[in-house]
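In the block that follows, a single chain appears as structure tokens, in the form predicted alone.
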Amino acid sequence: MDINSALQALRDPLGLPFFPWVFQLLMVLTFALHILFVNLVIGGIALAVYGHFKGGDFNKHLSKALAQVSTINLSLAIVLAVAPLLFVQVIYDPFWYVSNSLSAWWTMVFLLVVALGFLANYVFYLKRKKNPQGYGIFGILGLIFVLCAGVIISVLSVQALVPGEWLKWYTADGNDLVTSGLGLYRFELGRFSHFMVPAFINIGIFMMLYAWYFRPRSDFDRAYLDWVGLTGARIAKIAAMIQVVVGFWWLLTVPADLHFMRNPFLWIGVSLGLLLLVGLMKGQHEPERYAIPLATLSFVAILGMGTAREALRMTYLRVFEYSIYDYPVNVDWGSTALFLGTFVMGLVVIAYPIMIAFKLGRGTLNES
């Protein structure tokens, strides 16, 4: 089977409604954006869980605190996976497809257990207002439903790298054609760790931010924040430390006949990782003051690795002699002005509410 042909016929024949370069553009960044807050619903209700079975006073308030905003987390995780999704079946719809045919019950399966995820951590916040002691095992499930989230993904993500691999899962290496769709067949561990260990380097920046946003008010115990900030970082240097290892683990993995070690993206995306590591160094002992310098750094390492790997992702399929660059494009002026013009409005209007709740949580309205 000529793999480039069946690639080809498998194209959206109307082409491409704008440039390719754009809408690869914009599923990084809005990539970046998903996975960011991906980490902060792995990591904050990890923690949550962990406070609350561990006891204390420090470690049940920062659980609640962390229980809830995992629920708001999840939400803005959920909605920016939209964007992303979108973007990747424009220009990587044969790849797509396929790896959701091959896996079909796997990805019904995936919108479940994102559902009952999002239920169980609901019901793990509201219902210990009522309980501080009980509904601790909806916390557990919870964060077990958002890893199988995590591992369907995933795989579905590596299976639509290696088309050479497809006819052998369609055809169970040759006998009857496999037509069920309840195949799993590629799960990468290094890939998928990859993606968790931020979890917990975003989650304690987050407590970081978390111990500097609430510093003003006085309804919070100094020592409390305090002790969140200084968990925060210290969780952060840990975690970014075992980042690297497994970062340069799975960078082991990928096959050596496409001299990804090469790729210039690759180490812009380590570099960023290692200086975030050598800030999180430098901010163990005042976190609050690097608390929004080391989000911002973050933030771009995650952007930084994503580029790299939307850049490992084209050196996979260069092999097929596959580019999104040879796409058909047929430019629709209109409906490209409608969504810019919507992405910008909405931003203005959202603007102005943050803004506000910014300031209210802080108790700093009355000041400005």
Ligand code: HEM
Given for the second form:
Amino acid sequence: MDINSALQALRDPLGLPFFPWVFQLLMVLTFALHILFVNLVIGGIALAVYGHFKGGDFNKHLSKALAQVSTINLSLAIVLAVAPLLFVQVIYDPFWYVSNSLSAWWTMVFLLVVALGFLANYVFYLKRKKNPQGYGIFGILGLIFVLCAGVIISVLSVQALVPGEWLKWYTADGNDLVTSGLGLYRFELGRFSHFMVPAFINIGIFMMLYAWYFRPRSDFDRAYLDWVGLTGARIAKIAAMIQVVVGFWWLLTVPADLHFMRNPFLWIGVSLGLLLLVGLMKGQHEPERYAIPLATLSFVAILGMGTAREALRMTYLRVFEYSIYDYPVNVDWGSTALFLGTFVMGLVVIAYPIMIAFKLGRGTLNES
Ligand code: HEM
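Could the form predicted together with the named molecule be shown next, to go alongside the form predicted alone?
Below: every chain and molecule of the assembly, starting with the one above.
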């Protein structure tokens, strides 16, 4: 059996319960949300650790705030990861399961490092309340664990793109059958960096939002808020410049015979990234005024990047004559209606408490 037929045979014989493009759309959307919070966690912990060791009133204050918010952002990153995980398993099942079983041990280690990262961050945040000088090491550990999780999931994603290599990996280049699941076979530093450098763009924009959000509160030092906003804008701008370089570096490592350079989704993503850079340059001196437009633009750019990433996956898999659009479909209206119904209800239920919490934190609850 050749690899193209094997991929068809590995599909779920029951087919999809709804149209593939719907799953694909939701996968790109939820991946964008997932990676946004991953970015906020990585940027947040990194700056919290930096501020902790650098010292000074402003740095310490910001470090405490970022350590606290990183625990929440990590929960959100994990919760928001479940949706793209389910969608990728539905429409790309042959690829995802093979990649996960090739590196089965690492799939388990992934869960462990996510849990350890979570614990370390909590210790970093909570214990410092009693001893502000100590526990910085837990911040460093938290960052290392979360980065390890990122490396593992990136390897699993990349391995899923190259079915032509699987036989070689499963048979140790034709010498033996490898069933240990201990191998990690392909890591692309350019691709990984392309998802990590935006951590500093997004945490910088988060700091601009922080300054804007707390401005109405009389118990916040004005000079501190000025400093947070301006520092955030500077960090975001520098990171966006680095991201342009990293993006092209990754692009150059994509096999030329895929002709991905001609893909319009790539150039839409690139244009949105460049637009964000221009916006960040403009917003340097008035971070609070530009905080919301830039946060919106950044999310749109992440969506553009997520779409380009999906277009790249389709380009890789086209070589094997594989397309999710010809996956057999057996529409199951009942489960689809239940899914959409609970999704919309969930949004309605959480909207009100979020609005109240937002106003409470900003000190503007009694204004409306
Ligand atoms: C907490 C640390 C985490 C980090 C730093 C992280 C980072 C990343 C990165 C960098 C990617 C892009 C990989 C690539 O395309 O090369 C990614 C994708 C993804 N992550 Fe996470 N992630 C984390 C947690 C999780 C968790 C807990 C789950 C599952 C519950 C998860 C599920 C996914 C899925 C499903 C994808 C997309 C895979 C695909 O489309 O091929 N992630 N993550």
